[in-house]
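Shown next as structure tokens: one chain only, the form predicted on its own.
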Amino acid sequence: MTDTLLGRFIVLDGPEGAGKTTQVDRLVRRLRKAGRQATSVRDPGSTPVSERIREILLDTGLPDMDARTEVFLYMASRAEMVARIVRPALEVGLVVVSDRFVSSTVAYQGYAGGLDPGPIWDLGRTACGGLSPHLTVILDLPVEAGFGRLRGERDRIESKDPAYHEKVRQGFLAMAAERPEAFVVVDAARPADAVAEDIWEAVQRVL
């Protein structure tokens, strides 16, 4: 169903501290400078309902959740974001750049959380009405380096132990290896300008 839309849907994903938010902002600005109408979203979030779900998911005051609970909460937030923002923007030809998407749930709750990635991908297609990214860019860097970049208090997901986050990282790399037609891995341990150039080169292929 993505192929029938006028716009292009780009996802930037990866482990904690990889610089996704910074690179999303840079990519949107560069797209606009190149004459493309572009907007960004963050997942979970971007709508009133989705932001409320985000608060629950990241609240350190809540007890640990079952991985399945997390999956359904992420998918509920994502379904609302796609219905209210992403799909309408794509229908009129915008480039939408998302800070995380279904690939995050596969990495965190699947590879790291012990759930089978296959049903998570299937549930993602259902939640998003068949929408999938034209390209997912994985910003990769070692776990220790990523956490060295974080500032402020850690949220509920960031507070999980390093072994969990190493499984997350390896999950992202595994899915990129399995789906080379849809994923690109970029070394995010380098300066932001070099990372941005690699992202731009990858995005050019699907515009």
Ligand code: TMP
The other form holds:
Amino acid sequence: MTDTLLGRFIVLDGPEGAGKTTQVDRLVRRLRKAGRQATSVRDPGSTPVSERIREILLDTGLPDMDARTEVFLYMASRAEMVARIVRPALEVGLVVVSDRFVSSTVAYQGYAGGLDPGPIWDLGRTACGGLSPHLTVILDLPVEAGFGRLRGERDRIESKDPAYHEKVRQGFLAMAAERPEAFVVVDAARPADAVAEDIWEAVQRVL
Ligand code: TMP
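Mind giving me the form predicted in complex with the ligand, seeing as the form predicted on its own was just shown?
Shown next: the complete complex, the earlier chain at its head.
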């Protein structure tokens, strides 16, 4: 289904504090400079309904949530984001860069939360009407280094223990190793300029 779309769908994902948000902005600016129409989204979020679901997911005032509940809330937020923003943009030929996507649910709720990754991938395809990224770039760095970069109060997911976040990191690396045609791993512990160069090189190959 993704192949019938004019545009390109790129995902930046990875553990906490990897600099995804900065790199998403840089990539969109670079794409535009290169003459491509480009836009970005953040998952969960980007539409009124998705942002409301995001608030629930990250609310530290709520008690711990079952991993399955988290899966369905992330998927609901994502379904709305894809239907309202991502798919329409891809249909008219834009490059859409997403800050996280289904790969995060597989890493966090799957590898770290204890759920089987296979059904999460399936659910992701259902929620997104068969859409999958042309490329997912994993910005990888050690858990401690990532947390050292975080500023402000930790949200509900960031507050989970270091062992959980180590499983998240290993989950991202495992999925990238399994599907090298769809994933690229970039060492995000380096300065932002070097990281941006590696991302650009990988993205150019799928444009
Ligand atoms: P962000 O802070 O990178 O925007 O992501 C929000 C938090 O939600 C972050 O701690 C990672 C977590 N998360 C999941 O647990 N599962 C998911 O499917 C997604 C997209 C994010």
